[in-house]
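Given as structure tokens, the chain that follows is alone and in the form predicted alone.
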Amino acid sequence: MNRFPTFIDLKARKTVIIGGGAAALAKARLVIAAGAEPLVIWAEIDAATRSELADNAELIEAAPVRADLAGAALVFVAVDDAAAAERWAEISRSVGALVNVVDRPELCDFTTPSIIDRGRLTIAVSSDGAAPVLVKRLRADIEALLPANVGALADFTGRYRSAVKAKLNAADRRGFWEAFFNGPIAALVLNGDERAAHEAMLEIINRPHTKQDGVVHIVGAGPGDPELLTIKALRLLQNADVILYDRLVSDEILSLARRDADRLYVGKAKAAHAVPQAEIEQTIIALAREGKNVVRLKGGDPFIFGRGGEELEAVRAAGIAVFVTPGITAATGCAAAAGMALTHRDHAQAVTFVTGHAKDDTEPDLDWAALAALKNTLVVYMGVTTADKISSQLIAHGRGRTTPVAIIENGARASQKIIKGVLADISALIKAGGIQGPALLVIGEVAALADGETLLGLAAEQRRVA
């Protein structure tokens, strides 16, 4: 660490900016945001600088003199002339001010970092002037990981520090705040429900030694590509105490979780349930009762054929705080990976999602006549084993035998496979392509636009191998 990082209260300190151009304006914006009313002085001040700073700074359009710097705590030198910059840096330092010279780190007593401003929460990143572009990239990465309401959370906790201090001794306060930031009240603030958060906070302050329940997040992991994980989902994974995941969650996504988080596999496959649904729900509730931050991680989106609704109802009924983070569902993820739009002005004015099997692994009781009559895109989840019935029912109810279809297995993953053909041949397509699942069936004119092999191409390849 070459420089000591610190945060300075500028509200009662004199801040001077020597210069009148764009660089001076940029420095003025920084210090004004921190509460300062700077003195900006130079022989010629740009019109844009004058206009923007007229109400927030003292402007003197004249050559600066030593007396202008009297009593200054900080001086920013933002002039193009190298000799003038060196001279004013020396003069500023001689009157006891700390000096920053724009783009001249060797002349600086302090440097201005790249700042993330979330109200009371401020994060500064600096490379001591060595790599400003790298610093900007790091700032962007940090910004992406911060919840939008993290500043509001800092304000919220600030209001209750004294009350908690009055109720708890020093030994207990740290544990209280650790549980708070990992628990449901902080989650309420981050989700924008401060009213409910204040009510809950007053209740636990009056019962500070009562064990706090944890919180449950039902999170969509997307179709498998870790780069399609949402920023919020990534943050929740990295904060989780325990993660319950299913078979559609990729190893690459799990590797992004906090290293010491417990991982519980509760995956299901057709007719081979690893853990019954009711037991999964009981486990989620029991872990939250222990005060843990629980993430229930589901492939795709938890509310699109992911049983997320059932788990949400069960956790709510148990009185546990629960929040849902959506994910990119398999249909949109697979369609994008296949270069195929699910809706298209020339081919499909609507899209319908259905499941290929219903509760307890029974065949779905669908309105086949209505589905066949739509003539738009039909996306079937979990339809590999019932594809023959789906095809025959749609054709029997009027959908054309030559309607294009695409079968996408392991969509948006390295092992992705895309097979194309027509509705009447869907079973042959699945067999010829060696499709095992998880796979999505896309039925409709847009399927012809997908990247991938046709049945004839597969047959030719098999003949060459033979």
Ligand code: SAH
The other form holds:
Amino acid sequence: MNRFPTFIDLKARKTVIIGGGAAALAKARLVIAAGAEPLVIWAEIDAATRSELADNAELIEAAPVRADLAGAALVFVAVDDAAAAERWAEISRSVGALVNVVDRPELCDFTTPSIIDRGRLTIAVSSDGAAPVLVKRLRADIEALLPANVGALADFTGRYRSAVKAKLNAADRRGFWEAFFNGPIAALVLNGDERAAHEAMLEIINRPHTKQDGVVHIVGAGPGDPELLTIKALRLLQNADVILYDRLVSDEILSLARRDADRLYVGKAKAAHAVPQAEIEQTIIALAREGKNVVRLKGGDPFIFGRGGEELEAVRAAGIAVFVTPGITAATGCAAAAGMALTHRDHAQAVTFVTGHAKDDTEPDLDWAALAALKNTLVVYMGVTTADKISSQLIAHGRGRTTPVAIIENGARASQKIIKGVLADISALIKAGGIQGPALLVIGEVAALADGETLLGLAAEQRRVA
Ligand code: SAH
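Same protein, different form: I have the form predicted alone, so give me the form predicted together with ligand SAH.
All chains and molecules follow, beginning with the one already shown.
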């Protein structure tokens, strides 16, 4: 550590900016965001700077004199002329101010870090001028991991600090706040529901020794490519105490989770339910009752053929706080990876998602007449084993034998495979292509647009070049 980081209250301090151009404006914005009303002095102040600062700074459009600096705590020197910058740095220092000279670290008493500003919560990153681009990238990484409402969470916590202090001794306080941040109240604040959060807080503050429940997040993991996770899903994975995941969740995604989170596989091997649904729900509830931050991670979107709805109801009925984070569903993920717009306006007015799953060896229970009549895009999930029945029923109900189809296996993953053909041949295509799943069937004119080879080839090419 070359310089000592500290946070200064500028509201009651005199802050001076010497300069009238873009660099001066940038520094003025910075200190104004922290509540300062800076004094900006220079013989010529840009029109843009003047109009932007008219209301929240004091402007003196004249050559600065030493007396202007009297009592200043901080002075920013933002002038082009190197000799003038040095002179003003020296004068400022001689009146007792700390000095920052733009782009001249050797003349600086203090430097300004890269700032992540979330209200009360502020994060400052600095490499002491050594690697500004690295700092910018780190800042972006940190930004992505911070919940948008984390400033509100800091405020919320600040309001209850003394009340909690009055009720609990120092040793218990730590546990209380740990449970708080893991639990439903913090999740409510982060979701923007402060009213419910205050109600819940008042309740636990009046019985601070009772064990707090944890919280459950039902989270969509997308089709497999970790970059298709939402920022929120990533953050929840990094906060989780325990993750219950399915077969469709890729290893790359799991590897992004907090390292010491417990991982429970509750997926279904084909034809064998590894863990019955009711048991999954009971496990989720029991873990939350232990105070755990539980993530139920599901492939794609939890509410598209994912039984997320049932889990939501069960957890809610148990009185546990539960939140849902959507994911990119297989249909939209595969469509993007195959360069095939599901509702391309030249070919389809609507898209329908159905499941081809059938109990035992029977036929999927679908309204064939309605599906055949739609003549739009039909996306079939879990339809590989019943593809022959699906195609013959659709044809029997009037859909053309030569309707284009695309079978997309492992869509949006490195192992993606796309096979194209016509509806009448769908099961032969699946057999010939050795499709094992997970795979989607896309039926309709847009299927002819699927162009996986090109897109994947392009991605491989880009990786090679990078
Ligand atoms: N909730 C998931 C779907 C679960 S059902 C979602 O929204 O995507 C499981 C079916 O989804 C699989 O049988 C397959 O049809 C489809 N699927 C999931 N991921 C897929 C992928 N990467 N490529 C192709 N199909 C996929």
